[in-house]
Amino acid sequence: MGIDDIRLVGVMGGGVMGGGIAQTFAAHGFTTIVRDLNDDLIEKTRQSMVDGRFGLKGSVERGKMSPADYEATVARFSFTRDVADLRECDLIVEAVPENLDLKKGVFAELDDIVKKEAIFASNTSGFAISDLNRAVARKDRFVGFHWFSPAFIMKIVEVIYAPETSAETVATMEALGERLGKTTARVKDAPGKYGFVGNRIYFAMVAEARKVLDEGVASAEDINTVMRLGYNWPAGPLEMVTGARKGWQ
């Protein structure tokens, strides 16, 4: 499966991350299907993609997208509750909650449904790819594809390869990242660790920030302010997780 073979993309799970990922694919010309569990979750994802802080309407208002491109992008994405609707997808990007058993169960189900040549990619924040790929037969076409929040805005995506991941799959995902306007970082899987490059380093910084807070050296607000203004971070270490999970509202 090469980059030119990817035309139909399935995003398994909506929410802040899944919606942002789907929005990016649709904005760059890919027909995209988002699967979620119920209509309420689907509607929340749709609203985030269209009306959210980093949604498509905002892109038009800021002059980043023309009205015509907006209409074309909206026409390229759809939603479903039926996992069988993903069967003809060329690429599946999984973005369900960060639970190892849940993710493995999702991939096991998909492996029986989605066409065998399709690539499976997990947006896991840090589970080992060699653990997740145990759920599928297509281990050579299984890869980590870790986006950062907000997905539509952030420019970096980690491409994580396990020993079983084929060189062709890695090359395809790197080329795909470029087509999506992202910079990719090739990362070796690290079983026994949680996190790849970004999160492993970030978690160490958060741990130190919490020590500073617990020692009474500074308030959480002041710790965040020092790192925002002193190091040009977009958000302080003690507020990043909240922002990422809530869509930076």
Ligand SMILES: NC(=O)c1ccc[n+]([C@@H]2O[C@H](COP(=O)([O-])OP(=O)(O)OC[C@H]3O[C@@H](n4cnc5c(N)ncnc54)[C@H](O)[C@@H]3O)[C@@H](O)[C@H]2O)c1
Contents of the next structure:
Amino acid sequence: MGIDDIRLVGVMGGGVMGGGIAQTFAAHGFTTIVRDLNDDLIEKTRQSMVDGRFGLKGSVERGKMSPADYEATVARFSFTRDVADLRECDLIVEAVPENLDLKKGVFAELDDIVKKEAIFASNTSGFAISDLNRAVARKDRFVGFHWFSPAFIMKIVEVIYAPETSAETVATMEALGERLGKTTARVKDAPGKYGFVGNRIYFAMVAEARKVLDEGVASAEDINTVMRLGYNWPAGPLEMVTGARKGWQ
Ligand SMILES: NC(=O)c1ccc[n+]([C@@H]2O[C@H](COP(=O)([O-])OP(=O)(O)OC[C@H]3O[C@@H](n4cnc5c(N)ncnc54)[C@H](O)[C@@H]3O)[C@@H](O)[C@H]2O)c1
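The structure above corresponds to the form predicted alone; please provide the structure of the form predicted in complex with the ligand.
Below: every chain and molecule of the assembly, starting with the one above.
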């Protein structure tokens, strides 16, 4: 499956990441369908994609998107509760909560339903791709595709390949990242380690910030201020934890 074969994209799970990922695909011309479990969750995701802090209306207000592109983007995404509606997708991006068994169950279900040529990509924050891919037969078309929050805004996506991931799948995902206006980093799956590149380094940094706080070396506010002003970080280490969990609202 090459980049030009990808037209219909299924996003499994709305929420903080799935909504931003779907918004990005739709804004870049892909027909996108998001599956979540009930109408309330779907409505919450739809609202954040349109009206949220990093939503499409904000892009228009800031002059980053024309009203015509806004209308076209909104027309390109839809929602469903029925997983069977993802049957004809060329690519699935999975963004359900970070629970290994849940993700494996979701992929096993999708493997039976979605057309065989389709690529499966997981937005897992750190589970080994060579573990997740045990749930499917299409191991050559299974890849990690790890976005950062807020997904519509952040410019980097990690493409994680397991030993079974084909070179064609990696090439397609890298080309896709570029088509979506992102830079991609190619990352080798490292079973037994959690977090690929970004999160491994990020977690080490947060763990040290927490130690500094617990030892009473400085207040949370001062820890954040030192890192913001001393290293030009946009947010301090302890602020970043809140942003990632709550979606930078
Ligand atoms: N939040 C972040 O900063 C961040 C960044 C990068 C990657 N991630 C990863 O992205 C994934 C999603 O995280 P999130 O923060 O968006 O979670 P979230 O809880 O905001 O969203 C997950 C959504 O998946 C839905 N869901 C649960 N089971 C489902 C199923 N069987 N089918 C379809 N939808 C289902 C939930 O109802 C929910 O709306 C996780 O793997 C997480 O580790 C998160």
